[in-house]
Structures are given as structure tokens and as C-alpha cells.
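Shown here is one chain on its own, the form predicted alone, set out as C-alpha cells.
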Amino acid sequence: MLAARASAARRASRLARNFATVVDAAGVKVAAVDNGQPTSAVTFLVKGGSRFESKPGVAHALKGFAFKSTAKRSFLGTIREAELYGGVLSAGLTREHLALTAEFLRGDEDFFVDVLASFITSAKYTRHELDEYVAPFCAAETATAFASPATRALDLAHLLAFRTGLGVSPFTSAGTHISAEDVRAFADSVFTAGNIAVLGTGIAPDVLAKLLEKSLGAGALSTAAAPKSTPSAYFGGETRIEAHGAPETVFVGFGTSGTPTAELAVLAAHLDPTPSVKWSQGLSPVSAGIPVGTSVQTVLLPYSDAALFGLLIQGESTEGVKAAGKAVVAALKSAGELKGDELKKAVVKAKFAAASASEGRDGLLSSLGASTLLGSESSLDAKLASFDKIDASAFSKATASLLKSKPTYVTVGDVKTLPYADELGL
């Protein structure tokens, strides 16, 4: 019995590691994996993030319209039916993608795939829903997000790092006016054949493909060209924002253009002060320099044609943040000298983080979404194998190239006493 269980676990592991073959169905790319779990999830991943928007805030407004009135169901009807099935509908927006997700009990996929498809093909975008639901939702979500100094610092860091394109915030700025016609026009431009990937977990690929053929139907999606974004270029810069009543916050970062490399993930793993054993300090070169009451978190945000890497420092006092900032900069400058067992340790730590992230649905979506949109195969094995190619020379070269660029430096808090970039050695 134990041998049978182990064999089944290995089979499930191989399925998860290799995910699924990407197929075309009804004008969209489809990939799914079924490990026999009792619940299923389907996500329509649209290349319609804020970097592609035609007017500031329109991508956020489109997210707000998710699951509102369509030609098949009213807003209230969608809510009632989803609750009768016990499912959960959600929408997410990043700088590159709009994600529409349904999670439900196995066997209810027919209804939920249809709900997702009907929004893509027949949303009404009514003015009263924009005024009564969408606009207030966008304003509240933006206010809540920017109440967090960390979120605000990272948003500003993107603007400094990339300016346009990836620098465009996925949150609506105060005072922005978006009409229902603006949202409809943007939706028409991104809900097109070839610009959507459908990802499933807990559902067989052939079942999902058949449901999409039924729900989307022939010719349901426009074949018009999707909006393009200019290739990302990294700039960097420094800004300071006054804020009170929240942790003093500093972000020290750098950016790259082009496809993100495995070396960046290894650098993030090397500097990450999170200990492997609870209640221990950890052996990161940053750990010893972090005062009590101050935290340091590594940040690696990879995109299709660029990446933003850095460390987010937060603390109760500006003195603690300054001390931690100096430790961070010193560790960054010496990182290129990493070799031997220290490099091996960072590599396996990065491999574990990548493998662990792929076990959850969110991790699968983030790692497989972009490749599925391109119609290319993706597997965890291939991703992990890229770490095995890293040696001391390649890591040192990648780190030196990163640190030669202009830093992206953001402070949020008491700007009168928080350190400037040059005070930390940048």
C-alpha cells in the first residue's frame, strides 16, 4: 500500500512539474493539469495590464467591471448563481495581465467557464454600474493599497525604474475620469484571439478545451491586433514621499531590461534574511546588520522583458532603517564575490523557492501564464535546470552588470531624517 501511494505521489509530481501541453481552442491558448484534487480553478489570463492601457486607469476600471452584467446574466444573477454552486469569482490586475478566476467544486466547470467566457464576449459596461460600483471600488482599492508604505514605495519604484510601460501603475490615480465607452474600447482591444490564455487546475485539458469551444464559439473573439507596449528600458532615480503613522520605509533597487535571468533569483536568495530555522537570525550577509524593530525583505519582480530587483527596508525608527540600509548596500556590493559553498547554498535556496511557488495555484499561474500566452511549453524541470548552469563567473558578471546601473531609491515616511541614497553608499 505504501509503495502504491508513493508511486501515485510520483506520478502526480511529474504531472505538476511538466504541467500540460499548450493547445489552441476557440482562439485562445489552453493549458491545464489535473492531479485529482476535489476543487477546480480556471483562469482567463489576458495580456491587458496597465502597461497596455489606452487611457490612465482604464485597465483598473476593466478589472472593476469583472462579473458585472453581461448578455447572459445580470450582476445580481451572477452573484446568486455562483453562491448556489459554492464557487468563488475573483479578478486580479498586474502591470502585464488581467486575470479572471473561478474556483469551484469539481464537476461544476460547465457553469463557471461559461461565466468567465460571457464576460469576455458580452459584458455590457453600463454607465450606472461604472458610477455605482466600479468607480467607488477602484477609488477604495487604490486608497487601501497606497495606505501601505511598502505598496506605495514599490509603485513609485516602477515609475522611476521604467517610466512608461511597466512604470504605469495598475491603480487609478485620484481625479482620473474614465467613461464606460473608454472601458468598452479597451476591452475590445485586449479581448482578442491570441491575446488570452486559459489555465486550469483540477480539470483535464481536453475537458477545458471542449468547454471553451462551447462557451466562446467560432468567431466569438475578434481577430484584431492587440495593443502593444514599447520595449522596457531601465532608468532608475530617487524620490522621497512624506508619510506619517506608518513604518519608515526605504526601497533600494536596480532593474534590468530583457528576459529575467536565474542569476537574479540566486542573488535574491543569497541576500534574503529570512532564516531557515524559526527564531534564528539566519546567515544572510544582511542579517547581522538589521537592528531590532527593523525588517528587510528581498523583492524580485520579473516581467516579460524586464525585472525589478531590490530590498525593502521598514522600521520603527529612521535610525534603524539607516543602519539596515547600510548593511544592505554593503551586502549588495560584495555579492559579486560569491563562490564555492556559499554560491551553492544560494542556488539551492533559489531552486527551493521556485519549486515551492509552483505547488500552489497562484504560483502555477505566475510561472506558466506568460509562456502559455506565447504558445510555448513550460516545465518546472526546465526552470530548475537553469539554476544548475550558474557558476561563479556567470553570477559575478550578472551581479556586476546589475550594480553598474543607476539605483532606484525610494523613501516613504519622515523624509527629513530618512537617509538619502548617497548616505547609504550608493
Contents of the next structure:
Amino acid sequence: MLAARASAARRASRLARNFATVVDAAGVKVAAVDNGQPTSAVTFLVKGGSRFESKPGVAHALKGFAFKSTAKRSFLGTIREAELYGGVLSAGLTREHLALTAEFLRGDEDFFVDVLASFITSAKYTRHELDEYVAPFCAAETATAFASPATRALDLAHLLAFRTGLGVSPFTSAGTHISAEDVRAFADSVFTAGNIAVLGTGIAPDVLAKLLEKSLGAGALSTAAAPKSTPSAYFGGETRIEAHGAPETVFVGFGTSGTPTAELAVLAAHLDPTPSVKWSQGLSPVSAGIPVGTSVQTVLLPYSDAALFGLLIQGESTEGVKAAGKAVVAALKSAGELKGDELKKAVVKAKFAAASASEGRDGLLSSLGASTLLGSESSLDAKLASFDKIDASAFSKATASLLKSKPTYVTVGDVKTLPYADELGL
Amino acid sequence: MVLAGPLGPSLAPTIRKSRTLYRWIKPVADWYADLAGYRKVGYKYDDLLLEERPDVQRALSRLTPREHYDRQYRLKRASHCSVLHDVLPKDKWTQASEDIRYLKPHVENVEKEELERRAWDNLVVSRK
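Starting from the form predicted alone above, please write out the structure of the form predicted in complex with its partner chain.
The next block holds the full complex; its first chain is the one shown before.
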């Protein structure tokens, strides 16, 4: 038991130490951790999300171009060769980052790092690939995403909350025209030295750095200045969108500008009605007020210079959604009075969520990617320590200032009967 | 270039390699292209390419909207000439300088992709 604990602690410290070293190789920031996983993954994280885009939809189109033909390999060649190695190539786009990921068996890193690097340095962005693969893919992806009322509500919430910058959707809206030249120009502006971080798991840092020197070295990346986004400011507002055949959806949210604080995570943990034990109701103040057939989930979306926090209420009937909405608003208003054991409970819940999120590959990416791009050291210990500093007065001050701002209120569904913000008491 | 490709067999690459041969053949080729008569109805050479095959159809879909429109216009104008049993007035004939192979690169690319796909489909993998 004691031995097991000691080795767990050692492993945890090794994780923190490995990630704390961010080295520069070939103009990019490299961070890698090897915990002896059976597979490796390498991610090129580019500061080229939708908030940096020069033209609506160009970031999404660039994501669609991932792993298409480059000077080294054709589109088909990339796929077939990756299949022969048994790897998985994927691309993801958020409002801030474009992530190009390759997951593969140990020992195949030469090939996969080269695939990723050759896309960064020598993608062809041909017009026929845009017309034949990328544009239909982007349209289908957007349609699929917006078929979910939750995604739609959150997308609109970002627009209301931040307007420009973070408000820009990572999905292409219908009727957007993007040319291959637009994509190339955007790619040239974001694929620059200092704008890319390479994160590896299951691969030794020096091996990864050496491979990057080989494939990105000798001035392959331009040193031009990367596009800047205006600092985020929070606005808020209300909107209602008609939708049919999907759950009635209401999003009640608040935003902050500036670096997301630990208090916000604690507030989210406090209000989160997800029970810790299956088939129980949960002890959140929201839980008791949720009618059967209605669900509530907390949404906390931290960004580099802002955060959007809110509760997403979904249900079959508008009456149920309205009742749950009233419970949510009441719980939000009384959240600032949290103290004593209740506060401690929320803090440890938030702490656990933060710690367990950094365990998986995706969690590591999101928690360490942004700080690696900045070149700063970010360890889990420092993050967890910030939770310990929270006391009742700091928490109530943070909550009060959050709730003082204008709420972001989005309804998607039957707009005639869904409640307005003032009907819920906002 | 495969013999059964949409562009047909051609000796042109071989001839172009030898400077002497090129100097001898080029005037004859130019004379023949004028004699063929397609320029007199406003066609370019690539308008005559056999288009009833999937690879050329794919290549056609890769033309820019402008190129596509111009091609349709030339086809229509030439069919009209055919109905009238006449050629266009001389100022509307295609000049030798305008007679560029606008479709050939696309056909070649499609063909290359097709050959690559065949190569990957029939690949024998030997693992070390």
C-alpha cells in the first residue's frame, strides 16, 4: 500500500517535471512527457483558431485541409501510409487553437512527425481539393454540429458574450465563400515560428526535438508576426432561435475577461447537478428544482483572456425548462453566500475535476497546450494550489462581480413559450 | 503516358527532346494544326478532347468557373457554325497564341491520381 502510494507520487512528480521543461527546437516550443504509454501522440498546436481568422470560415477551411496533399505526399499517399503504420491522424479546431494530432505505435515517430511537419511547411492548398473534399466536409461538419441545440446555443452565447474575437464561430456559416488563396494566406500567417507548440505524449522530449530539427529546421518556418486578436471584453445579451424536433434549450451564462480564475471553477463545481453516485439526485442547490425529463449541466469554457460560465438547461417540455431555469437562477443568486463545509466541498470537487482532466491525453493537451505556447511553465501542483487559497470572502466577491455583469441568455427551441430572461428572474 | 489514356499516344515529348528534330517538325505541326480547321470555328485543341469518360469529366470539374463558361461558349458557337455549314469570320478564328492546353494539366493530374490509387491498391508490403 505504502509502496504503491510512493510510486504513484513519484510518477506524479515525474509528470510535472517532464512537462515543466519547454524547450525551443526549430523555432517551435516543444513539451513532451513519456509515462511509458503503449502508444505515442504528437500534437502541433497552432495559435490559429477562429478568433484569429482574417475572413469568416477560413480557420475551419484550414482545418479541413489538414493532411491533404503536400509537396512530399499526396492526400491518398498520406492516408494509405498512415493506415499501413496503424496510426490515427486527426485535426481539431477551437476558438483559439488549431490542433493537428497523430497517434501511433511507439517507434513510428519518424513518419508521423514528418507528416505533421510537412503539412505545416509545404501543404499545397489546391483549388480542386477545396472544392472536392474540404468545402463539402466543412458544410457537413457545420450541419452536424448545429443539429445539436446545445452546440447552437453555446455558439450564439459566445457571439453575444464576446462579439468579435472569441465570438467568432469555429464553424463555417452557410453561404460563406472561401478560396484556396484565402486559406493559403491564413495558413502562411499562422504557421510561423513562435506561433506553434508541439506536444508529445509517450515520446521522449529529446527524440521529438531531434525529429523536429530534421523536419522543421533550416528556416522552414517564416518569422513573420502572427495575427493578433483584440483582447476579449464581455458584453452579454439575449437571443431566441426557433428550432424544432430537438430538446428545448436554454443557456444562462455570464462571462469574465482576464485570465480565468479558480473561483469560477469552484462556482461551476458547486452548481454542477451531476450526481457523484449513480441514480441519485446529487447535492447541488440546483438538483432539487429540476423536474423529471429536464437536464441541467454547468458549462465552464476558459480561454486565454476570458471565460464563459453558464448553465445549459435542456428538456422535453418548455414548462420543465422554465421550472429548472428558475431553480438555476435562484441557485446562482444565492451562490455567493457559500461558506464553511459547503465551500470546502465545492473546492475539492473542482480540484478533483482539474486533476483528473489533466490525466488523459486530451486533458493534457487543453491544460498544458496554451501555457506551452506562451512558453511558461505550468504544473498541476501550481494549479491545485490556487484552489487552496480560496476562502469564503474571495469566493463571494468573485461571484458577486460575475453576477453583476449582464447575463448572456440564449433559448433554442419553441420561442413562443420558452421563458424570457426576466421571467426567470435575471 | 499510357496508350489508353484520355490524351492518346503522343510522340511530342520525344520530339521536343531533340532540338534538331523539333526545329524540323515544328513548322509542319503548326501548319497541320491550322489545316485541321478547328481553329476556324473558334475551338481550342482541348475542346476536342474526348470528354465521355470519368477521368476527363473529373478534370472538367476542376476548371475555374471562367474557363468553364468560355468552354461552353466555344462549344455552342462551334455547333452553330456546324448548323450553318460555315466557319466564323476570320477575326474570330482562334489564334495560335490562344490555342493553349487549358485542360491537359488537369487531365494529367487526374490520371496521376488514378495511377497512384492503383499503385496503393496493389501494393505489396514488406515489413522489416
